[in-house]
Partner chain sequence: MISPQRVDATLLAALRISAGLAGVLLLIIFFFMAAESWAGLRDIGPLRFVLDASWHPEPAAANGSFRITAMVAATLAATAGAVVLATPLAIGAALFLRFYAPPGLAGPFKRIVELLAGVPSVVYGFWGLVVLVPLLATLGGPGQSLLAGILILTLMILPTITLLAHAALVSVPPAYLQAAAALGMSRWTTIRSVALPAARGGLFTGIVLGTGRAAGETMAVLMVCGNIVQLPDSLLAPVRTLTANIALEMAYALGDHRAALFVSGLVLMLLVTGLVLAVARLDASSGRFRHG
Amino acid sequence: MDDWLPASGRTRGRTAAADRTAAGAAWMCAVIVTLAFGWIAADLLWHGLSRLTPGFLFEMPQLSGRAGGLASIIVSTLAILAICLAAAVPIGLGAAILLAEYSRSDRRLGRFVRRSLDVLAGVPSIVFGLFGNAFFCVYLGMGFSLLAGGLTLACMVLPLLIRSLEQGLREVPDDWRNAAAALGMSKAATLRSILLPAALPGLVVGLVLGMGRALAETAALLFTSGYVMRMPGSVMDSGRALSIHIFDLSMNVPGGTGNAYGAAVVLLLMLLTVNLLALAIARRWQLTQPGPL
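Could you put down the structure of only this chain, in the form predicted on its own?
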């Protein structure tokens, strides 16, 4: 009978104190992260916001980047990002579907693929750059090009994209799959109409993380896309990404600090725009999709 008695006031007090301590620690961590981001963003905006003029965005860089704008740099960055997503999304989607839906009968294959992805996620970017240079630039004959840089970044973001989408698919209740099978729906129809719309938040998370890493990457692109500042005419031309431009102006170009801050603000705004756009597309997609069975 003692097990059914209510807890004593002292026990309730200790429980409440532990809850308050845990909540306080969580809030403190959130505040620290927010303050760190705010400090970095404020420093960039303070030094670089005055550089954001139409000329800075639409003019070609001059004097090794000390003067002029970022026109060719922005075009190269967007081209590399587009190539990266065009290569990574279909492969990542197929691999995530394999792991979440088709590897349940072969657990050994699933474990092997997941361990491989975990290893790839921890590989330094400089190693990806050396691999991209050896495979895409030299072996496949692409040279220093936007295509080689984009494909190298695709290899880097695949682990994040696959594991995020796989987790999203696994969180869909099995009852939905069973109900679809009972109605005679094929596996492909179930994936297209039920599972993928339900797993869309996982895909958005993977895309946002992948695009963030791709936009901010420097080491891998130094060995693959190159660092020339001219306007690219095709994906086989070399081009300089924003991250490389910021690094070069900060470390190798005397008097380039001002434009480096301006380029950093542009990169920060691009990251925020990509995040907001991905979230908006996800919400719109979910609103237009039919509900679950």
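Can you now output the form predicted in complex with the partner chain? The one shown was the form predicted on its own.
FYI, this one's just the chain on its own, none of its partners or other molecules.
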């Protein structure tokens, strides 16, 4: 071979060296990313896990959160999350169905919605906070409240939610849409009896992703649901979300670092649970998805 394709030894040597250097660099990047992850995870778990006692979860915070637990914080967080989902899921599901199932008849509306959601997905969360304050708190007169915070988050998760719900619907094979249409079944019955049940796992994954995004959010809540640490009595009360609590403990409360670690680990565990749930559902779905024939 060398006879008729004479590559000089030097060229080949240089190629091999470049190859090795590139491989080394790629490995290096991976090692840096892994180390960063390890460092963050180890630090948080090391300082935070020891604080995870039942008391920490179920006692009221005391001394600005330095002492005591997270009871009212967790309640506020879950309330905000519930409001967010209650508002975002119906609208999101409706929009996702329109985008996935009526792409022919409603092409222009679909294109408008899609483009608008693409922009919305990139809007910084602090801007959602400003908007939520101006619209929900001031214009609609909700004041600083769980309701205002939840609705602000609903606006924020809508793009992600719609995109993943639409994805879930699109995974349903067209065969069934054609079969239903050819049998003269109405769109409503097709959705209710065939498409939505078949897409359910995908829809749940979308829902879970939206939940994760909402749980992780802080900036949009700073001036919508507020800082108040008391146990909320109604959705019109202000309440402090877990993420805000972490921020406040670490920035504004001397000696709050310890409990901030605990709260951070609780938040991460909630997110992890939510993500594992999504993963498990997606896995299970792949296993039960019927192949062709």
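In this text, the rigid core denotes the largest set of C-alpha atoms whose superposition between the two forms falls within 1.5 Å. Keep in mind that what you see is a predicted model, and the values were worked out from it rather than measured. Numbering follows the first chain given and starts at 1.
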query: Quick one: core overlaid, is F37 moving 2 Å or more at the Cα between the two forms?
result: yes
- prompt: Aligning on the rigid core, do we see the C-alpha of W46 shift 2 angstroms or more between the two forms?
  reply: no
query: Do you see a C-alpha shift of 2 Å or more at G168 between the two forms, with the core held fixed?
result: yes
